[in-house]
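Below, in structure tokens: the form predicted on its own, a single chain.
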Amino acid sequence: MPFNHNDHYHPLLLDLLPPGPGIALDVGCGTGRFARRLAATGMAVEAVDVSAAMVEAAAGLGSPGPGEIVYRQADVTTDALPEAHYDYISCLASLHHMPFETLAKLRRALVPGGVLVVLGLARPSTPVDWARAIAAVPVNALARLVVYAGERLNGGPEDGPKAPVVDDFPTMAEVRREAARLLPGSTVRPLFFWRTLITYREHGVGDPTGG
């Protein structure tokens, strides 16, 4: 699909970065597009993916700097994560590939004041959810056409490995319920183009807004 819904929300996710450079973890990094945008802000980035082909493709593109990126094949559902280590954790279109309980593990990996952002997919639960989903259809078609035309003018789309597709998504009601349970104080924001944003900020010692 020429118009990438996840890439469309990169600026929104970057607006949620905590102050100052720090350490970021990008879960399900794919070909590293968002990891490179994090590095461009000065963050030191650990970018992980379960797919060796994706990690190889991402590593081949390097880092734009000034932050460095370390790409590695890893499964955050089974591999150990250091606790209280990351200033920012991003999980883009990856949560539906893993148990929802993984959010608790990612939360424990945040430093006080650290931010977790989860850009995910969810099935509509309410009439408002359905209305938003239906309204996105014509806008998406227009965006796809514009991006496709741009790619044709620039020699065609980039080739490379494709991320696996899973069509079994939780409902919006399930996302809200599980986010409240696993990430107390988090916010769940429905977005256009069939995406949902979970935002959580870890409180604790060293965080002026926490206890």
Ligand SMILES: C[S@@+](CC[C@H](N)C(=O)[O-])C[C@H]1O[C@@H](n2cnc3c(N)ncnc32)[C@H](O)[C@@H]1O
Second form
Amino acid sequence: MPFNHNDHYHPLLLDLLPPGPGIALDVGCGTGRFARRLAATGMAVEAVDVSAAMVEAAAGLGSPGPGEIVYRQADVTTDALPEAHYDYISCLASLHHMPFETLAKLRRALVPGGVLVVLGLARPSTPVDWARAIAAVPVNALARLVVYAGERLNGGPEDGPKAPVVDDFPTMAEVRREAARLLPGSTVRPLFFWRTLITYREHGVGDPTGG
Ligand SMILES: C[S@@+](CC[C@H](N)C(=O)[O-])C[C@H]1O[C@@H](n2cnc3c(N)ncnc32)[C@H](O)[C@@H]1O
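Coords for the form predicted together with the ligand, given the form predicted on its own:
Now the full complex is given, and it begins with the chain already shown.
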């Protein structure tokens, strides 16, 4: 596997866990790499993905514990998520597969004080965004080379199902606008390697979408 831009940010996302073990939801879990990291912190993890192949592969890899992981095939846009239930909801490289309104649903699923983190892909909007995107190109090439060399030394890359690909990403400006609308008080942080991070803590007052 080449250098994985999403996995690179796992430690940052784990730094945003609320205190206590609690219940986590990983949306668009893929083969479950982040779900397993959440379980390793002691959280009880529900990991959902619309792809049956992804869920099967993830479930086959088990859980490192101590937290239990329940994998479930579901389309999170139509699934009846429980309200005020999760202490932590993560959505890694998945939001661009769904309408932005999904954020309002994820918000409602948080307990007061719960945290939603959305690691997303976005196209540059400003000259600063463009500079950051261009600067990532040589660093990415170097990182890929290092990972490739490591894989060769360890007997080649791991096989597994490929996640469905969507090449149409929102712009940074759209991400900022929709995060402000659907998750008031959230922060949007541009990251290296063409990623953005939306962080939201539920304060438990009303729903801006009226939903
Ligand atoms: C690019 S992959 C990211 C997988 C994983 N989060 C990671 O970081 O490796 C996007 C995942 O979102 C899933 N997905 C897309 N639309 C979805 C939906 N409506 N509900 C649940 N999962 C969805 C896809 O099946 C895919 O596994």
